[in-house]
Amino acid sequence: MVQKEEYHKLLKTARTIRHSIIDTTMKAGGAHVGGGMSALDMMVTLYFKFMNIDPANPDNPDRDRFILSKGHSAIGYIPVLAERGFFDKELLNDFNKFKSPFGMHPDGNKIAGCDASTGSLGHGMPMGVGMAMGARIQKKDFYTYVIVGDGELNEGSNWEAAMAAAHHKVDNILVFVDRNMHMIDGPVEEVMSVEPLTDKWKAFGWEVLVIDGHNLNEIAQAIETAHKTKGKPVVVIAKTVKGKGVDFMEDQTKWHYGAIDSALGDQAHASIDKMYSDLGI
């Protein structure tokens, strides 16, 4: 659980990041904003509560990892790395601009803190796997946070990652489901369904949780018992809103890439503000 000073903390942090995703996405002309805050909450969890990382040695071999395994969603990710302290914040006016480090997937070879270039679907899960059973093999016990997408499940190499790690008991990876129900199709249900989702993965050998992906008291303690959890992978199913925080984009399908104008923006940062307003922060 997070205790009221940090849990507060921690809304405060998605606040700010919030807001930036906003004001990044206006310098950048679009980009896609309904998954980055879908996303942000597990994210801001992980990078300023449970990993072990250190943005002054960030290629540390005992750092935890993170891949974005839904990579086009780096427009929440890099403010969030930003924010974290791996790079100067003002370097975000440039995101997806000429000769920027940052374009709209993440790039682990130009990015400081990211571990792995994500962006086409399905790759994420599997390279996880493998850093986690590295990580066993090396004797180290660092652990490794995949986020992956709900419509991003229609790619078969997820599961065959899935089972690779249930045969092999990895038990140092977690894996958040980003349910926010949208796809760039359209609603993944109607696109592809994914469901029974939950006995998907336990079929799979895996620990299942369901949880509010917005609750960041729900993540924290879906965190702790996946690293109290032996002998299997556990994968959390984070119910997601698309869009969270921005009210006109909320659950909407054609937010899943977007370009902002000032109106827009005002509106945006508004609707950001009463949220945590009425979060008391």
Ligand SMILES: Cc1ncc(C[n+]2csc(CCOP(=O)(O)OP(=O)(O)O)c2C)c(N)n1
The other form holds:
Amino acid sequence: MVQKEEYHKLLKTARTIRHSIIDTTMKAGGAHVGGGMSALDMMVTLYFKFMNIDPANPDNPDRDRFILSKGHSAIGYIPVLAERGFFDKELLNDFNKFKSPFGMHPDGNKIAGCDASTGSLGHGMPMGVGMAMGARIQKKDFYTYVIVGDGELNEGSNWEAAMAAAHHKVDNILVFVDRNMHMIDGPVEEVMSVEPLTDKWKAFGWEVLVIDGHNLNEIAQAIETAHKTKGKPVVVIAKTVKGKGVDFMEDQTKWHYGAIDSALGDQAHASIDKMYSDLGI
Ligand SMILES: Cc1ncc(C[n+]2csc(CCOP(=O)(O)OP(=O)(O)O)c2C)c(N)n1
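Can you give me the structure for the form predicted together with the named molecule, which would complement the form predicted alone we have just seen?
Full assembly next; the chain just shown is listed first.
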């Protein structure tokens, strides 16, 4: 549960980062802004409330781990790391430019605070299960968090990792499915259906929670439930909206990737401000 003051603080942080995503996309000449916006509120809740991390010591072996398995959504993730203080926000001006540490997908070797290089879909869960098992073997109590896309679940490697995690009773991992219903080339249920999603995860031996992936309270409660769940891994199916906060992007497959000119930028910023002012922020 998030107390009112903290809740408002988290919402303000999310608003700041949503604006930053728009500005960064404009400067970069394009980015995967739809999936960045859908995954953002989970990343904000993790990075600004739950994760045991220290931007001054990003390689601390005891830190919690986070993997953005749907690495194309780096446009949502890198501004979170910047806002959390891992590096100078000025660096965002060069996102996806020559010699920038930030390409269109995150590179764990170049970005402070980034625990895994991703972009080739289907690898975040296998890496995450390995990290979680590694913690157990080393008798460390860090926690591993992974965000996968719903379209990404088309990759079979996710289900191998799901099977392994349940078999080994890995209970120090939490996987969020960013269930925004769209992928790169159409609605997930049309391209290759992942339903019945809850039943599938249950059949694989996971504890399944279903939440509104933009409600910071529901996200926080799910994380707290996961921390208390013993003997099995936990997946949170987070119902989200692709492009959340930008009216002309919301629920549109075509905003998987896009460029934003100054007129669209103005519209996007105004839409974000309206969403937060409607929430009393
Ligand atoms: C192995 C692999 N195959 C294909 C792609 C191309 N690709 C990039 S994004 C994407 C769709 C992903 O959909 P989803 O996981 O739902 O992402 P979201 O809608 O949340 O952005 C695909 C197929 C890729 N990055 N990696």
